[in-house]
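So this first bit is one chain, no partners, the form predicted alone, shown in C-alpha cells.
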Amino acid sequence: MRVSYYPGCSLEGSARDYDESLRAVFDVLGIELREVEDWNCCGASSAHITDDFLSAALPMRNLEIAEKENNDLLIPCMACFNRLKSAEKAAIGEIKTDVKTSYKGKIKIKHILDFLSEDSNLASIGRFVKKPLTGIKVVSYYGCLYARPPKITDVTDYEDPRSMDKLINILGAESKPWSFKTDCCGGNLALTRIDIVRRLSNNLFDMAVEAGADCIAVACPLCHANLDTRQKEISDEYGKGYYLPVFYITELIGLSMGHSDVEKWLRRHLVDPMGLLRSVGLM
C-alpha cells in the first residue's frame, strides 16, 4: 500500500520522535509513505488568525501537490489536519475564499488515527504485536482540533472519538474512559498565555489521575509539548505530584512491536517513561 504523507513543521523539529516512530511503524506494516514533494508550512498556528488569504493559500498549495500523487493524504499533526481540511472545504466551495486553486478534492485527507484504526490496519497492527502492553493504563487524549468543528473535520464521533482507544486496546494496554479526551490543553497559547496553558493542562492531569491512568497517549505535537514539557512546572504551581508519561500513539505501537528504536524516541521526553515501562516488564 502507498499513501502520501504531510509531516508538517513540528515533526521535523521538536516532534522528531513522533515522525521517527510513525515512519518505523509504517515500515513494519509494509505501508509506503510518500512525503509530499516540496511541502510548505500549513500556517498553523498563526496564518489563520492574521491573514485570511494565507490561511487558505498555504495549506491549499500542499493539497494541489498531493493530489498529483492520487493517494490518500495522511497527516500526523492535529493542527495541520485541521488546516488542510479547512483548505479542502474552501476548495470545494463550502468555505468562502479568494484563493484560486486547481485542487479538485479527488483525494482523501486523513489523520493517522483514522487511517490506523481502519479495520484492516487494526488487524495488521494486531498481527505485529510482540510485546503486549499489559499493565499500562492509558487515557487517549485527542485534543480539540482533531474533531472540531465537525463540519470541517468530518469526524462523526466528535463528542467521544474512539480511534485511539481502539489502537490502545489492540496493543494490549487498558484504555481508561474519561470525559476530557477532546478538551483543550491550551494549544499555541504556550507562546503568549502560559497561565491559561497551565490551568487547562492541570485540569487534564487531574482528570487523567481520577480516571486511574498512569500515562497519556496523544497524536499531536502541540498537545505533547504542553503536557510533557510543562508537567513539572504545573505540578509545582498547583502543589501536585504529577508524573504521567506522555506517549505518541506511534511510540506505543512501536513499543508493542518490539522495535529497536523505542528507547531513542523515549529519551527525548522530559517526563521519563522508563520507570513505568520497567514496572510492568516492558523494558
The other form holds:
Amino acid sequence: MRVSYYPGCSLEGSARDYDESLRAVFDVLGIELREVEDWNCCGASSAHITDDFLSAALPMRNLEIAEKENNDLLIPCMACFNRLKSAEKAAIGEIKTDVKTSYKGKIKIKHILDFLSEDSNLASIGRFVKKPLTGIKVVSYYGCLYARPPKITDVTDYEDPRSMDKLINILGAESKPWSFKTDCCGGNLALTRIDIVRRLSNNLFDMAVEAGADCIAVACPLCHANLDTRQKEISDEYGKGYYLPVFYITELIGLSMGHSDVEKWLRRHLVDPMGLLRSVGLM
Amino acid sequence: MLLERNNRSSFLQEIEGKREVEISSCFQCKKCSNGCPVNFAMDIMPHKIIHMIRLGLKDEALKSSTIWACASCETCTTRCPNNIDIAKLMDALRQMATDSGFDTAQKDVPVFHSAFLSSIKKRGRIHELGMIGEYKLKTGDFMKDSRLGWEMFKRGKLKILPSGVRGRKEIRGIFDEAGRRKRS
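For comparison with the form predicted alone, produce the structure of the form predicted together with its partner chain.
Let's see the whole complex now, leading with the same chain.
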C-alpha cells in the first residue's frame, strides 16, 4: 500500500522523535509513505489569526500537489490536519473563500490516528506486536484540533474519540478512561502565554494521575511540546511531583514491535520514560 | 439598550458583512463562556464580547485581553447551539485589532504570529530556531525559556539549518496576494 505523507514543520525539528518513529512503524507495516513533493507550512494558527486568505491559500498548495498522486493523504500533526481539512472544505465550497484552486477534493485527508485505527491496519499492527505493553496504564490525549470543530474534521465522536484508545489496547497496554481527552493544553500559546499553558497542562496532569495513568499518549507535536518539555516547570510551580512520560502513539507502537530504534526516539524526551519502562520490564 | 433591526451598529455590520461571521442568532446562553478552558485569563467573557458587538462597543472589544487569551481550541464553536463560529469571531477581532494598529492588550502574541508568518514567507516552512530567534529579538525577552531551549537543543530537538521549499516564488506570491487583498 502507498500513501501520501505531509509531515509538517515540527516533525523536521522539535518532533523528530514523532517523524522517526512514524516512518519506522510504517516501514514494518509495509506501507509506503510518499512525502508530499515540496510541501510548505500549513500556516498553522498564526495564519488564521492574522489573515483569512493566507490561512486557506497556504494549505491549499499542499492539497493541489498531493491530489496529483491520488493517494490518501496522512497527517501526523493536529494543527496541520485541521488546516488542510479546512482548506478542503473551502475547495469543495462548504466554507467561503477567495482562494482559487484546482483541488477537486478527490483524495481522503486522514490524521494518522484515523488511518492506523482502521480495522485492517489495527489488525495488521496487532500481528506485529512482539512485546505487548502489559502493565502500562495510558491516558489517550487527543487535544483540540483532531476533533474540533467536527464540521471541519469530520470526526463523529468528537466529545469522546476512541481511535487512540483502540490502538493502545491492541498494543497490550491499558487505556484508562478519563474525561480530558480533548481538553486544551494551551496549544499555540506555547511560547507566548506560558502562564495559560502551565495552568491548562497542570489540569491534564492532575486528571491523568487521578485516572490512574502512569503515562500519556499523544499524536500531535504541540501537545507533546507542552506536556513533555514543560512538565518539570509545571511540577515545580504547582508543587507536584509529576512523573508522566509522554509518548507519541507511534513510539508506543514501535516499542510493542520491539523496534531497535526505540531508545533513540525516547532519548529526545525531557521526561525520561526509561524508569517507567524498566519498572514493567519493557527495557 | 435594545437596538432595532434597522439600527445595527456599524461594528456589527463590519463583523457580519466584511468579516463574514454571523452572530445575530446569539441568545446569550453563555455556553461559550462557561465551556471556555481559558476563560480565567479573559477580562470580558466571550458571550459579552458578542453583545458588545451588537452595542457597537468596538474599542472595548478590540482592547480586551480576551481575544489574545483565546487558544483557538474550537470548543465554543463546536458547542454553540446556534452554530455561531465564535473561534472565527476571535480571529476576526484579532485581525481587526492588528490591521488597525490597535494598542493591543497582549503585545507578545501578535509579535509571535508575525515572526511565525515571516519565517514561512522566507522559506515556505517554519524553521523553529530561526522563528523563535526573531520572536525573541522583537520582544527583547531572551531569558524566558532559555534553559528549556538548551535542554531541547541537547536532545536534537532544535534543527540548526533551515529547510525550505523550491517553490518559494509561489509562496511569495501567496503572501503578495494576501497583502493586495488586505489593502483593497
